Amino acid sequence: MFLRKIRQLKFEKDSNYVTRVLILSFPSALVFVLLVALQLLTPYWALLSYVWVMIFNMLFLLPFSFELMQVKMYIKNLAQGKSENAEDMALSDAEAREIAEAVNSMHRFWAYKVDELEAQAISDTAVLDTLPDPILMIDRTGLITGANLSARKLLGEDVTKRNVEQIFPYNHFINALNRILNQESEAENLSFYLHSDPDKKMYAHIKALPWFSKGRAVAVISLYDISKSVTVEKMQADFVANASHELRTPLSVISGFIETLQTTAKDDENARHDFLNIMADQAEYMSSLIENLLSLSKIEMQLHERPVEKTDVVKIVSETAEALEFKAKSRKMKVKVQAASQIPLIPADGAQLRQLFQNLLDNALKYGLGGSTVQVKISVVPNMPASKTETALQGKAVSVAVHNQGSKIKPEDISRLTERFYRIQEHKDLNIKGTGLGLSIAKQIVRRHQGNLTVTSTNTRGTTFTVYLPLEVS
């Protein structure tokens, strides 16, 4: 077993070996070449004598350096992640024994340290990818190290391996974080448009790790996505500017009569009769303005969130157009709904969706020739026609055609009609009443659904609106 352990530890090839018996033997060759010098030993004896001493000191290193050896073996080992046990080492030396002993505990000691490390690092990886921000770990050069599950889905998986510069080719934030990285900052906060995706909007905050914080990053950028809240912000500045703007005319209209009933037409019985009948209109146009106005700042605030429960589409337009049924019969007019069949139940809002169908029915018989039929046709269409400006869905979809019978709508009227409080001139000429927020409205549903409206006009056949609302939405 000793020959093979020798031969395992390739012991032959060790030259500290031989240089250890050499040096040990030295001062015995001294005193063998004086006693030779000095006429007191033979060299045939003296050359005897130190083979003998040779000898003897192999015999005696033999053992402390094959032991040595298999030592310096384990510790190699070790040191490669090799898995080793200091009990199949044949150690007979006691000093060789606590020294293998202490390395054995000093390398189970850092085999522990190193696996609560690694735990401690993958925790903390866990906990970074749990946080609904995207968060960057900086080097002092501006190289990105670490990365949050969220910053890689929004920037791609390949961000830690590039520059800040590269993924955000902004001057004010480039000047930013270099204030951060020469330490003339602490903290810098901005906002910018992201490189990708210029319709979202970021807020950054950039901080400067403290001195006593260890590894190669040092600095944090936070992200957050502020577009939301920008919208938001729009929506209410929007709602409040066109709420002013439209409802200052009914206003005006309702102050001057009230004033001219106060004063000159206060006993006039006639006067305050259409006077009152005016401002009742004015105060129901007024109604019907705010609840529209909220209707549709609800319908945006909404964009983002894609509905998932099933809908029956054909179940809401038949319902739509009974309920539509009084206001057709005052026109002598009808709604006929052809529904192809099996139509698939799709992802949608049905109170969006009601209110969509109930715009466009109420349209379709406010502006269609009196007596004459509203049609409706569903079907499902193999593909959703390409929006010229929004981004709808390609693939299967469920076809709404509201048609009627009425003039021409021109093509620059049409480009325009889900403009707020957009109204074709010849419908004010008419007296025809309405807020011009009902196919806003419509628009603001459709894009929602991540659907496309498209409307077709012409002299013989009428104006047809068409809504597709996809199988599927992502």
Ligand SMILES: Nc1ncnc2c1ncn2[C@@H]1O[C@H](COP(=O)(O)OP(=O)(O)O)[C@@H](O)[C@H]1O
Second form
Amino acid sequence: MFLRKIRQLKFEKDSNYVTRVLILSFPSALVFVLLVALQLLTPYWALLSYVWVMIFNMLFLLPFSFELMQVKMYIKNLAQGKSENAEDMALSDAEAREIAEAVNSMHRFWAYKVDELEAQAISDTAVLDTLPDPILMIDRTGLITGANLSARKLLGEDVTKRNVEQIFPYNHFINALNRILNQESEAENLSFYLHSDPDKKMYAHIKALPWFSKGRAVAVISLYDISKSVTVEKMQADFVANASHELRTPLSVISGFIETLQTTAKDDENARHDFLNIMADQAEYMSSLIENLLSLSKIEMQLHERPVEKTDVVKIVSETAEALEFKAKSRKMKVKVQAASQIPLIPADGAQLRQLFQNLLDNALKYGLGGSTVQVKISVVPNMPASKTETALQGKAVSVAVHNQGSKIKPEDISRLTERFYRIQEHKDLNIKGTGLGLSIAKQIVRRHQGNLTVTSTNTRGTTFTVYLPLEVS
Ligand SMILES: Nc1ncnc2c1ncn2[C@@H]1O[C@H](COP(=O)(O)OP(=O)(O)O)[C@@H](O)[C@H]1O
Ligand SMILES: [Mg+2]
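In place of the form predicted on its own, output the structure of the form predicted in complex with the named molecule.
Once more the chain from above appears, this time first in line as the rest of the complex follows.
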């Protein structure tokens, strides 16, 4: 058994073996020298006996040395990550066995710890990767030691090999970072425009990690894309500015006339009559402006509420057309509604659809050719055309096309028609009344219904606004 083991073992030269034999034999050598000196033993017998002692020690130490060597190789293999089993060595020496077992249990403990740490690291990375905002970890020198998925997407896969100052070379960023790294501050907040994408405004929160935290990261940078909210803020500010401007114009007209009536035209009967008419017109315009603004904000508040009520589009369109008959007559126009058979009911907000078609028909009657007929065609289409708004659904839809004759709307105007307060200059010059909010309201109603609104306009065929409303909403 022992010999077989020796053969199996890839022997390394055990330099300590010879030393151990010599040290063990040293006291016997002294005894033999003493015996020779006292002439109790001849040098020949002393030498012979010493050789025997050496042979005995050699044989005595060999198994022990062999086992030590086995243990040594076993530890070496473990250190190199090879899986080894201490029992396979069949150690006969109790102490060697104990050493091997101690090493074995230490190895098992560390292997378990490593597994645990690995699992923890994997789950931490997975959690960080699910976060929608970019997160960076940095060390004491400002080097990025970790980045979650959205940070890598924003700043590139190689972001972890770079210094954070290279990526955000903005003075106020670097100063804030240095305050954190020099332990002068716990947290810093700032915003900046990305130099790689100047439209992107980012908000950064830099937070120092507790200094006793182990590992290399000493601070975490969380980034938030605030471009959208900046745009929304700007839109809101623009909207308020536009709305106040639109309201101020009729108001100043009214105040002007009041002043004239109080002073120069005080006793002019005719002027008073004309001025009061103008003032009434302006007051009416103001009230429709306010009404439109209120309904726009109401629709926007409901934008994400899905309409569920089953609604009859054909009925709503026909009733709206009838209600506008008087207006049509005033321009010697007619409205003709044609519906394909069996138009299904759709989930929709009836009151909003009424408002939508009222706006489109009102426009067709206002801006269409006097004396012509406005054609409304209702049908079901198998596929709603794709829309730029992310809310539009695909698939079957009810389509309502409102067509009027009249001059072509220029492409540059078409792209801006649904902007708030946008009106074509020609119509403003012709003094056609309007607030410029009707189509923005129409667009928002269509958005809420996950539908689509398209416009085509040519010189020969006139203008068609088509509303697509999905048969089912999601
Ligand atoms: N059917 C149409 N034909 C030609 N131009 C139109 C038509 N509908 C709308 N427009 C243009 O689009 C502008 C915006 O329409 P809208 O938002 O309804 O505002 P309003 O009708 O109050 O002016 C109108 O001022 C007009 O210039
Ligand atoms: Mg209008």
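Take the two forms, find the largest set of C-alpha atoms that superpose within 1.5 Å, and that set is the rigid core. Positions refer to the first chain, counted from 1. Since we're looking at a predicted model, the values are computed, not measured.
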> Honestly, after the rigid core fit, is Y170 moving at least 2 Å at Cα between these two forms?
Replying inline: yes
>> Superposing on the rigid core, is the Cα displacement of G146 between these two forms 2 Å or more?
In response: yes
> Any chance the CA of E184 moves 2 angstroms or more between these two forms, core superposed?
Replying inline: yes
